[in-house]
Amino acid sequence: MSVVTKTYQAPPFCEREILRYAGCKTANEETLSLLASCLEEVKEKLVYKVCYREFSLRISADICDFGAFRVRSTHLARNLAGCEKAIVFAATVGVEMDRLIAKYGRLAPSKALVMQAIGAERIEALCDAFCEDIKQEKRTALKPRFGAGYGDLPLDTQKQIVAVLDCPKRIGVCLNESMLMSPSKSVTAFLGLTHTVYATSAQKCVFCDKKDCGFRSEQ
């Protein structure tokens, strides 16, 4: 299968998730006003793009073989166990989010913090929308998506993903020398196609061993 590129409409904003990413357990009137101001500023400036490719998958011990490339990771192999096919994808909400974060990093740090949180919520919402799209299109259930840098999956796996998906051309996502993506509010991930229904958005952290993570989804 060749690489497919999709552009999405903006998913609904979830203020509760944005506040969680901002580390705000309770929000007063001032915080809510700041959040409303930031949302108004970003809502027309973001793009929602995904590129992906479906691969046949073979797993041997801790080696995940996608044909075009191979990855060594016990945690990824555990995540994809039982899958004969997997989706490898990259998603981004574009460069404007980075520009707003940089702008307010100089002018208003509290606003920059909220912008960071909005960016985190936006890319997660885009990934959720894409996963639901794939589930409907393929008429299958999905394993929780698993990204480079999680567990024992090396961050430099992103180099292989970006190359095989041609991300710079497809959705404008590049890597720097530290294997970090630009735009920063971008992700790459593996998505196993399965017949077992359990991979809901509320369970996306189920394969992560970091139990004390402040951003861990509630189970």
Contents of the next structure:
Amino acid sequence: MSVVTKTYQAPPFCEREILRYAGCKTANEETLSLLASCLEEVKEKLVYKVCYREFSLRISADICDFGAFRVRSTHLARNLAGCEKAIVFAATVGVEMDRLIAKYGRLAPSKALVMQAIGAERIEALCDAFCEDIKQEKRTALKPRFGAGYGDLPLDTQKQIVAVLDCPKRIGVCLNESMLMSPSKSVTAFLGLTHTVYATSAQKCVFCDKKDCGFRSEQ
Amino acid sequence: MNFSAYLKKNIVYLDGGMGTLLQERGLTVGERPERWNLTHAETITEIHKAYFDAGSNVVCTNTFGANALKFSETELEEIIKAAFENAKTARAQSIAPQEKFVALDIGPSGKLLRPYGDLDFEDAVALFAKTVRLGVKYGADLILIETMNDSYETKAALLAAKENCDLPVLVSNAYGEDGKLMTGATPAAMVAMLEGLGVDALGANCSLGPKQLRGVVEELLENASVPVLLKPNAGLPRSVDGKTVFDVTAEEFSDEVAALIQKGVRVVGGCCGTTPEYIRMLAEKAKEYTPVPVLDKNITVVSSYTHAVKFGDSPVLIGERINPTGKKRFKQALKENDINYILSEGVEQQERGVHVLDVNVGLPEIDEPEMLKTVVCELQAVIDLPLQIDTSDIAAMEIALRRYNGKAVVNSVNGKKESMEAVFPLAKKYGGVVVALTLDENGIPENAGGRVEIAEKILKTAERYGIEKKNIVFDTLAMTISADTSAATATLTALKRIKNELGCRTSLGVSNVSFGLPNRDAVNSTFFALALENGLSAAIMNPYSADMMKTYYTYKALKGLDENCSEYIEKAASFAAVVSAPITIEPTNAEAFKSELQRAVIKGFKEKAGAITKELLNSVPPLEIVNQEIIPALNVVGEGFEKKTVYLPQLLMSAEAAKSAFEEIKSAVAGEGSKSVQKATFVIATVQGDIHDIGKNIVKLLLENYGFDVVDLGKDVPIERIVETVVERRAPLVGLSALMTTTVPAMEETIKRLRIAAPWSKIVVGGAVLTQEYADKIGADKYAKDAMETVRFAERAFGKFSRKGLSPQGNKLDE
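Okay, that was the form predicted alone. Show me the form predicted in complex with its partner chain next.
So here's everything in the complex, that chain up top.
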């Protein structure tokens, strides 16, 4: 199965989520107007691109064997346990988001902060939209998505992911020396296809061990 | 026959897909196809031969990803050598009758260039240069740079080809469904840049099928004066029973592409999903077609990384504000390396509606080439307007043109032999529209005739350098009428004659005309109108002048250049607003102003804080404004933040409002010899390998508000650079930021080296992954959980320099 590239329409914006990423528990009038002006500027400038590939999966102990490549990680093996198939995907909202963040990083850090938060919310929203799409298309349930750098899954698994998905060519996502992606508002992850129904992203914090996280959702 | 000669007279057939065919033959996921040149030489040769047999004039070597980032130098050479052997064997084996060439195929590096990735432009040029030299060594007939989705990387590759061989170079970009490159460039922008750099043919490949690329092709054909190339996919890939199939058949594909040949495309082939069959059908269908001649479109055009700006009927506004001449505050920014100030001038002018930004950073005491390079790179990182490189320093001009992501305006050349000999070779190599001043060794001719003669001389010389008339824009030199009242007439007459008799575009530095007169805007805007009527194509002007903008919009409306006068109507409302006072402030006495200033800072009203400060400066000493009003207001917000009643965006808005107040103070005292003398220096950086700088920028803003002399080294900063700067400035305070666990070791190493080289410095660390424990482990003096804590620490560490003593405008300390 080869790499599939998809472009999505903008998923609905969630202002509450953006404010959470910006470190705001409540927002006063000035903050809301700041948010509104940032949203206005961002709206037409983003792209919503995903490329993905489906793999047959064999797990033995801490080795996840995707055929084309193998990954050693106890946490990933646990996450994908019971799945015969998994999707590896990469998603991005494009380089324009980085330009806006950089621009306001220079000119108005308050806007940079909000742009940064919008970028975080956008890429998560895109991943959610993609997962929902896959669920429908494959008529299956999904394991919570699992990215390089989570638990004991080494960050440099990124190299393999970016290579097997041909990311630079497909959606313009490249890796730098520190294994970070550019554009920065990009995500790669493993997605186990399963028959058991797991958490939706709205409850994602419930499944995370990092109890002291500043962004922990209070649901 | 060589390829260039063949291209002139014929439709050229390239080959089709390689990757998809290799996958069918067993290439596995993630495996490097280039290695197959060595391991599966016969398979590669067979595919090449099939394309030659199908009618391809050109096969591209299997070297798409053959670069020194992906292979060792030895392996790279082996691969490229084998790739050419395979292609040439195929050529020798094929008995098909057409002319046959072998192209060195170059794809993207797989890295994004700085500033949004980590590959430096010059490193990219060097990387491609290696591949080019090997291609030349093993006998390439031409070079095909393809599937590039970033204009900057495309420039690096083309420049590398041009600097390392004389072979014809074809460049093909991957456009998305929106008709643009991934990093934003339109086809017209790519045409401007690539033709400027001397490309032999240009076009589009990959990503989409021929139908979806039609719009892109039409835009290329409309703008290009070189042959246009098209190498589309066989539509979009779909998965059927686990196998990849493409949705456009050879029949449909060849119909679509053949139709575009009739529209003018001269170089055709296929990309992903196409096979020899696609090429065979296409060559068969287009066999009887006469190639559409490639005509010079005679367009005077510049470009940025997103779009092209044409010098045509509608006047081009070139913002003149990025220039230190006569601006104390700007000079100070240059001396202090305050790039943000310069960027804000750029953004502001863009908001006012200019189309191009003039960039002049010449000042005797600074390193102009270095500064111009920095400013050009910073501007093109965040502003999508084409730039006008304005310098008389040839080294600075070259480095700026080289780094520029597009085709720039070059300001300027003149009729002096020395000037033309220096500027024209640069314009030829890097491309650009050159502003030519009608003066020479004998000065500026007083009458129009003399200026036209110089223009003719410049055109002749330019031609010898291979620079076409369309790439010269004449400036007939606006001189002040206060010295000679016939000056404007001479300028306008010369302008009109150059336009009508020589058929050239023109430009003027409009504001010069009023030098020495009162109410200069009135003179400038009327002169501007006259110049436009005499055929002016572009004006270097002040977009903050309401009069100038009125003239511009009115002229367009009157000349039928503004459909339904809609632009005029939209702007008309703002004409009045610009003339009136920018912000009205209710209270009228100083005391009321003061509390109003505090409120503006606390509420985060940026413009208001600036405006009130400006008023206050008339009656209150700067230091008092800072210490009695701004700092106390900041403290209210800072304490609220610490108590978690104020959140980060509010803290930042207040900090920005304070900054705008400080900016007024800075402007007021700029040039009064009060350059900061005793402020504590705080060197701040995001450590090597880390590119997250929002947190760092927030800390910087707050520190500046509290009066520290912040030296911001940026992100991904090498250890050496941090150490050198701290030593050089003898900085007592250093702030290091890291967001990722993977970059904390770089932070630790930086601290170690600072302890040896700068034992006096206090080091504070912060960032998402850091904790007190981590900070202790790596030997930092302080872990600060947020920006306010850093400020508090810095102030405590400098107890002696109390907050009162640290004033941002550089007044002396009162210890």
